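As C-alpha cells, one chain now follows by itself in the form predicted alone.
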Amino acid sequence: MTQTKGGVIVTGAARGIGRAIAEHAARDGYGVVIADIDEAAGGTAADAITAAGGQAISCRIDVTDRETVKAAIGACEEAYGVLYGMINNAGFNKPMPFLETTEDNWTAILRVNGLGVLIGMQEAGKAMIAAGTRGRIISTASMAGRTGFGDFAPYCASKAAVISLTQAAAKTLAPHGITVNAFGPGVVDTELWVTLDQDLMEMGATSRPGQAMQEFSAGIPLGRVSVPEDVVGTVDFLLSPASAYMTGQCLMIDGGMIMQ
C-alpha cells in the first residue's frame, strides 16, 4: 500500500483529539499510523478509517520507549514509503493539589508528556533527514503550557516543556527543511475530561459531576467548550503546504482563554 503524500504517525490516536487528527489526515490523502499504547482501541480506529476509504494501520507504541517509536516509524515507511508527518499527541494528566503533588506524580506526567515528545521529535527528525524529506513535526501542547493551574502543576510544566521542545527542535531541524510546530487546545470535550472530572471529585476539588468542566469553561470568550473537530483544522493547516514558512510556533485553539 503506497501513498503519494506519504505517511503520518499520530500518537495517542485511538480516541479523542488524536483519532480526529488521524481521520482528517487520512481524508486528506495521507497514509496514517494509529500509534497508541492501547493496541485494541488503536486497531479499531484504524479499521474505521479503512472502512471509510482511507489508508491506516495501527501500531502499539509507548512514547517513552524509544524502540517502539522507531518501530512505528519503520512501519510507516514500509507501508507508505516515507514518514512525512509526526504528530506527538499522546499525553495524560493526573491532578493533585499543588502542596501535595508527589515526586511520582511529577515523574509520571513529565515522562510521557515531556520525554515522550522529545523522543518522538528526535526519531522523526532522524528519519526525515535520512530520507531527505521536508516533513512536519507537530505536537500537542495546551493552554496549560501558557498558564498555571494549582491542581495541574506537573501537567502545566509538561506542556510548557512541549512548547520549549518545539522551539529547540525547530531551530535544529530548519536547515533540513523540516518544520516543527505545536498547537494548544483549551477545554476539549473528550474522555480525558471524564477522567479529570472523576479525579477532581475524588480529591475534593469539586463536588458534583461536570462541575470541573463547567468552572474551567466559564471564562471562555467564545462561550462554549471545544470538541476535537474544533482542533483538527489547525493540524490540517500545519501539515499542509500553506504552513511551509512557519516553524517554532504554538497556535492556541482555546476559544480565547489565553490571548498572546
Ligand SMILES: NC(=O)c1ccc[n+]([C@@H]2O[C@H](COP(=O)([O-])OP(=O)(O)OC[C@H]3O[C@@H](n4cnc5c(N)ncnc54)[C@H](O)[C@@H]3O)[C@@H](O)[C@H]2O)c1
Given for the second form:
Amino acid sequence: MTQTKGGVIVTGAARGIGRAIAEHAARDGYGVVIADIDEAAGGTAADAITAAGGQAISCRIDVTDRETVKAAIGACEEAYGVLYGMINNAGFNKPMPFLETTEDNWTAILRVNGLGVLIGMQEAGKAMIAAGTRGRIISTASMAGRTGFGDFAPYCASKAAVISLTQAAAKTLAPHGITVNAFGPGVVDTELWVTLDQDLMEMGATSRPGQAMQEFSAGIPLGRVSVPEDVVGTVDFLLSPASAYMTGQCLMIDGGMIMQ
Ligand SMILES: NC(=O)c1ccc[n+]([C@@H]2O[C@H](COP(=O)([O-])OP(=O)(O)OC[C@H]3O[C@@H](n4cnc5c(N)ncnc54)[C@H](O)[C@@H]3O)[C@@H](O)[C@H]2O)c1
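Next up, the form predicted in complex with this ligand, please; the one we just looked at was the form predicted alone.
Following is the full complex, with the preceding chain placed first.
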C-alpha cells in the first residue's frame, strides 16, 4: 500500500474536467482512482499522473452499474487504505428540441447523470461509514441545474437532480462527519462540446462549427469560456480541511453566467 493523504475516486476522469481534477488531487498528495467507462483513456490518464510523480490507478466503471462502482471503491481501499473522497463527475449530454424530446433521451441522460450520482453517493457513503472516515463526496452539477435550456431539458433536469441529491445525501451523512457538496461549471471547453456542437448542427439549432459555444458564451460576465483548470481550485477546496464546515452546497464556477 502506498503512502498518500487517502484515496480519491474521480469518475469520468479519463479526460476533460475529471482528468484535471484527478491531476490536481494527485499533486495535492491524494492517491487517485481514475474511474471511467473508457478503459484505455483511463489507463493513459493514470499513467500520466504516475509519470509526473503522483499516485494513480485506473478502473473501468460504468457509473450506472453498482457492482463496478463497488469494485472501484474496493480497488481504492486496497491501493490507498481508505476512501477519503468520491468525485461523481461522469456525465453527458445529447440535445433534442424540447417538444420532440423522447423517453429514450430522458432515460439515458437521467440514468448516467442522475442515477449514476446517486449510486456513487450511496456506495461511497456506505464505505466511509464502515471505515469511520470523515470523507468528502463532491459531484459535478452545472449551470444547467440552475436554469432551463429548451434544447437539452433532460440534461438540465439531471443536473438539478445532482443538486437535490447533494442536499439529501448531505443531511443523511452529516451525522457521520461526511460532507457532500457539488460544483456547477458554466461553459468548459472540453470534448463534451465537440459532440454537442455536432448534435446541435444536426438538429438544425446551429449552422456552423463553433456557433453553439459562441452563442452560449455571449454575455459571460467574466468575458470568456472556461477550461478545466478554472474549476479544479474549487474541488481542491472542497477536498481540503478549509471546507470542513460546509455541506449540502453547490458552488457555481461559471464566470457569472447564473447568479441566484
Ligand atoms: N464541459 C462543460 O461545458 C460542462 C459544463 C457543466 C458541467 N459539465 C459536467 O462536467 C462533467 C465532465 O464533463 P466534461 O466536459 O469533462 O466531459 P467529457 O465528455 O470530456 O468527459 C466525460 C467523461 O465521462 C466518461 N463517462 C461517460 N459516461 C460514463 C459512465 N456511464 N461511467 C463512467 N464514465 C463515463 C467519459 O468516458 C469521459 O471520459 C459532466 O458531468 C458534465 O455534465 C460540463
